[in-house]
Amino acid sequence: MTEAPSAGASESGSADRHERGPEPGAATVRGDVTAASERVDRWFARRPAVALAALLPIGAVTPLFPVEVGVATFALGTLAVGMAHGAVDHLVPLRGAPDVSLPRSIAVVSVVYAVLGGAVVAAFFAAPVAAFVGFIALTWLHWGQGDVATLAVAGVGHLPSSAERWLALVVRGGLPMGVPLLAHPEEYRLVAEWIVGLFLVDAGAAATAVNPLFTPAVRIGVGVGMAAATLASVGLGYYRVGNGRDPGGWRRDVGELAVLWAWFLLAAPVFAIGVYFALWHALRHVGRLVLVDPEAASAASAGDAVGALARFGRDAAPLTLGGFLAVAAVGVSVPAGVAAPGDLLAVSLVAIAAMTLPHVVVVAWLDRRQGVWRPGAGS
């Protein structure tokens, strides 16, 4: 197993061959790629989606719980897998391109993280409301980006054009970011006030500052937009299936959309995001990284899930710790200080925002190498 199975496999297929030695026969390689891809998709995407569906009854009662339950869930999810999912970014260029050395891979990604992460933190100090809105938009983009990449790597056939994949991105990213605003605006607003309040000396000013974000017009606009985008995406997929595309991927897409709509409509926002981050988004990205690591992918192709995860965990451990140090650094630097669970959540989200922007850049580079947004011509 030497490469990620994707629309752009021809671009990245020689990545890391220097780590492996001579290639086996082409038929063997294709078989390994298929086996690894199918197992990774099952382990890191399909089974977690079923698990989230099974958790819907629990999610439905979480609005009755104190918000601190959601904060604790978010913290556990971040500790378990959320922080680790981006902690192998320094190795992505090495494994995604044949001409990138390990020192260059680490150096380039380190500079990207330092410059862009620092800019995000500076933005929160300078204009916290605008930075919060930017973080929501960036997360919307990135979580949609991750889901579309998962579908592309799995080889679904009902999203054959770039426009259809971008529409799917809008839907997939908008479910965790937009639907809670429609269904649970009070808790959504509370989180916004916690984050903005970290950077304001006057504690009461945060509520006034975020008022324009939570007007009925904004909520209605987001709700109508999300419903229209979902129907358009599902309808276009159905049209593609009617014109000869494999219906399996479309049925999967519709099923996952139904689970996500139900989850974010029913569950309290902080709890919903905490579970989704760990069980859905982060795991899917971990699976994708397994496929671009030759050793982890070989373990996956052999059915060794523990071996694949152990390899990923080894690579992710140092920078996972670095991520928690970044949270601590933000905590000691904010003017308002950290005195309550809500403050801790807010600090964590600001630190995650600082790591998300460079992470999006790295993932976008991998998307380009794998042809996620450039499906085959003539589709």
Ligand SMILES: CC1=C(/C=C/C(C)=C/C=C/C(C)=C/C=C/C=C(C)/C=C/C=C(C)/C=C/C2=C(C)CCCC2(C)C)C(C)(C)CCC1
The other form holds:
Amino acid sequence: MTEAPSAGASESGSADRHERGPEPGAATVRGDVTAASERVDRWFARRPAVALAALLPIGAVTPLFPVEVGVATFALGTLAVGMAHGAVDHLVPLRGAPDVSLPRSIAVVSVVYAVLGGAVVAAFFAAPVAAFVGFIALTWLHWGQGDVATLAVAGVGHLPSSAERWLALVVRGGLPMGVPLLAHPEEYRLVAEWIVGLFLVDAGAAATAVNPLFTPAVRIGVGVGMAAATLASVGLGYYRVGNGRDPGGWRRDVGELAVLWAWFLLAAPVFAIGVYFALWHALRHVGRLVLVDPEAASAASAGDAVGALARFGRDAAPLTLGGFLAVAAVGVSVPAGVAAPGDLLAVSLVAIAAMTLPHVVVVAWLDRRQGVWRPGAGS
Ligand SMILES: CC1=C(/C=C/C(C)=C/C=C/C(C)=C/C=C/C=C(C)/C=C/C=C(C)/C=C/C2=C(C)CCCC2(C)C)C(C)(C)CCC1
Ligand SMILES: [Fe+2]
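Provide the structure of the form predicted in complex with the ligand, given the form predicted alone shown above.
Then the entire complex follows, led off by the chain already shown.
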């Protein structure tokens, strides 16, 4: 098996064991699975979280820099790991289920990408402000979904019901999407105008169109909602610990929440989200993909991080390029054209939005196979 037992194992192991997980219940690999899960959690989640905490002083001065510093950081993070984290989606059904062949896995995921990705781009042409809001909501969901999966795979004990996991999702996804709106509305607004301005070419049209999103009522509502949801999630976890659940997972959750709150309150939004996307969300997902790939997982269980990453990189390389071609395709099709670094960020975000919807579907399928949202299936 290649999944953490705590997240609920997916069945695997019929035909090609080099491409799929080995047979379930194979006692000889159980220790390796635990070793792989622990190492992957350390390399791809816990150490990067410590690194983000160490970067806080740098994040705190970024509001003094021009937004282009953030744009360059976002581009670098997307190039280094952000794009690659979705570029193995076509192998996820193959590795997550026993009865899916390689051609079927690729065909199904490609169709999902074409249909849903195309629909997202069409939505930006038809109703750019609504599509932008939809993208923020989708990212909220997806980044929350990613963090809950990491906690579930790590086997934390303080989120034993699906309701508590959903609350954790709201909090984790809301930190990158909601807190910058509260703390740095001007830069948030700038990015919104850049994105909407790709589709509304009249001067001033984008600024007017996004106005309703930045009223004090919306910002205060998001801020109060996020604070309340965080307190509720932390409080419920504390209650669970009081009732005998493992305190280690709760302490980790609280520590990560504190780092993320501080990061998004202090750092300039584009920089903050660029670093978070690469160092936090994408790396955690890469770790998860390592665990469902038997070769990468066995490298991980042997302590070979480079080997595990090399295997992932080999799988991800071709469609990482495909992802950048999707960015280029959006770039040539937008009415306003691409003239400045801000336009480049906006085009990348629209292309990323188009890839995010199908990516969420693939990840939700993996969540289901691994029992991430099933009460009691986890810890
Ligand atoms: C498989 C496949 C493929 C590939 C894929 C890929 C490559 C994917 C990727 C994916 C991805 C790569 C995803 C991502 C995600 C991300 C996200 C989700 C993000 C978001 C962000 C945001 C939303 C932000 C915003 C902002 C800023 C930046 C600042 C401030 C303000 C705001 C908040 C607005 C292809 C198509 C070739 C083909 C078919 C199959
Ligand atoms: Fe993702």
